[in-house]
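As structure tokens, one chain now follows by itself in the form predicted on its own.
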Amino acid sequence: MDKLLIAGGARLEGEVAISGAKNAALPILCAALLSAEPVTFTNVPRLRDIATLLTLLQQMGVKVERDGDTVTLDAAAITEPVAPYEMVKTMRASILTLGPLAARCGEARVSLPGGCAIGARPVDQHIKGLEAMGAAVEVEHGYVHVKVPRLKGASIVTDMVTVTGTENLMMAACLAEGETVIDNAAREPEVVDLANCLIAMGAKISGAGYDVIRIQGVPRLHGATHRIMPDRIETGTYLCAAAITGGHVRLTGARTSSLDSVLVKLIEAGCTLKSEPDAIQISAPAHLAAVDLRTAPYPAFPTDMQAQFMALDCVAQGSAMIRETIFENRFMHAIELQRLGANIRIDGNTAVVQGVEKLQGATVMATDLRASASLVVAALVAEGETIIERIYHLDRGYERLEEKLSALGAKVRRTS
């Protein structure tokens, strides 16, 4: 199983190109079920999990094209509308191939996707939206198997704020008879950019991005091309990096437009920010601020940049208060930090953070992927070297993450 060994203490400065985001990419990759003909996406990350679903596609039937961050898929022929446990167990992120398979084949069987180290993530708010538009819905033997001649416009009210469970139902909704209007929508930049996606498609949609989605179903999607938006939590984990270690860094490929609640926690610490067309830039004073932090659905700060900002505080002058509102569960780095010498007590969905002179390098285990961002963080600054097993985690989300920390300074490497 591979490591990383990192050795702290070198300052990051340069440029580094921020990659495709996984977390819009997958659901897209899934929208290519909607149409028979062929779907061009460019700007796809080289990720696990995209690697995962790209078999997954496979697995049913669709043809899959890839050259570098290109990748074509096409559907014209579903042979097996079925994702088994084999394959969702290793990504949540299958469950988006439920509402298309329904809307396209009429049928779909999906794992459920089983437990998750950082919380629950359920899948009932799929499911009350499809029987709302006229499936049939069984849930059995650990699948949710789904049954519908065509489904149908629907007012969908969603109990919680569900990413995943918009993008399925949005998906869905395109090839409904009538309209479908999903209220409590999620408004996450993921959900806009999916939105785009299916519009190039053919598909009528409005509101994406605010809380009340409308989409006016179609008879079919056409092909299209699609670029996949920039990874906004890579870019807010590589400024993370660069203000822990006081450094000056510029990120190309970035929005800024989607990172505010970020960029201005960077600002609270004192950091100095420069935002281009298509990048930006940080500078990092020598000793940060500790700032405080609430998560929330977007456009709040991003519950998946929260173990990144405890790393920041566990140097910073100063104490903090994080409060994690999304999962229950989402504290686990605090203990490998603490291994690192951190300054860390929770109590509940509250951590508080009281900033330390150094870390000091030890042997950590990474528990989730953004857990595992924060941990090379905190390596980044800790004397002498720390090892991070279980890096698979961050092979989940990050590209080529030793290659692009190596680019602006950093002492990492990876070993088996």
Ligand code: UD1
Contents of the next structure:
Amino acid sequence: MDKLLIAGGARLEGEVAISGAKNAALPILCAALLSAEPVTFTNVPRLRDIATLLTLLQQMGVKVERDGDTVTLDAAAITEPVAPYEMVKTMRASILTLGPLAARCGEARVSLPGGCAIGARPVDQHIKGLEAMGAAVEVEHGYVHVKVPRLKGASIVTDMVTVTGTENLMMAACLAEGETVIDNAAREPEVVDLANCLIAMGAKISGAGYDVIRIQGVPRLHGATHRIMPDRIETGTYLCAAAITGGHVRLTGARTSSLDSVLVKLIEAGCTLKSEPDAIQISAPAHLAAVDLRTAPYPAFPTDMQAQFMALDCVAQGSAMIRETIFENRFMHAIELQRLGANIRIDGNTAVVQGVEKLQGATVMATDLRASASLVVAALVAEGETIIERIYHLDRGYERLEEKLSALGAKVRRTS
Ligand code: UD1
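Swap state to the form predicted together with the named molecule from the form predicted on its own:
Now the full complex is given, and it begins with the chain already shown.
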């Protein structure tokens, strides 16, 4: 298994390009299942999760062509509307095939994702929404079976804000008969990017980015070309990496409008930010100030940036309170950060971080994607060498991580 070796202490300086967003690309690639015509996507990041999804789509009968960051999918014939457990267990986002398959094929068999390191993560809202649209849904032997001659428009109010739930139901509704209204919808920029792709394919959607989305079903969607939005979490992670090292970094291809809640916290920590139309620059002080934060659905502070900010607070001046309201078990990184010398107390969904003078390199273990990112951020300032094990999590969500960090002057290497 690969490990990452990071020698802390280098101040990050320079410029790197931000990749396409993983969490936008995953639902958007699934949207190709809705059309019998080829759909082309650009700015698709080269990540393990994307490769897994493309393999899954291929198994369903979709023709996949990949040339660098351009992917063309041709779902003219879907021969096997099934997402097997072996694929879903490595990538929960496989559940995003459920809505499109139900809408296009009238049937789907998708494995239940099960829990993961950060919490239980049920998919009951996806199922309830499809049932409201007239589908017969049975959960048997760990699989969700959906059968329906044609989905019917419905009024759906989700019990909580769910990102992939909103995306699944929005995709399903595109081919339903009549109008679907999704109330309490997720407002994440990735939902808007998906809606824009679906609209380019001929869908009739209004309200994406707000909490009520209306979809007027159409009989079929056509081919289109869509560029995936930049990854706001990758952007935020590199901003944290620069911040913790007191660095000065410019990130190109970044879209700052989707990052307000993160940028505000970096400014509170003492960083100076300069937004450009297609880039962002950060200059960080020698000592960061501790910042409190509370995760919540967009536009509030993203749970996917909580771990990286905890790393900043570990070496900041003062103490910070971090509250996680989305996932019940998302402080796994705290234990590993403590191995680097951090002073963190956890009480339920709250972490209190008291900044320390310095962290020390140690061997730590990555437990999930963003937890791994926080260990990388912390390792950049830890004295001596940090060895991060189980970095396959990082490969799921960060394109060319070592290359990009090295380009900024970090001392990073991968070993097997
Ligand atoms: C997506 C993101 C993930 C991010 C998360 C929250 C993708 C591929 N993943 O995950 O990176 O951390 O949003 O911003 O886009 N819930 C239920 N029942 C459901 C659905 C959700 O109880 O049917 C709960 C979840 O357990 C969680 C909360 O709702 O506590 C929000 O989850 P959700 O927004 O669905 O997360 P994902 O879409 O899985």
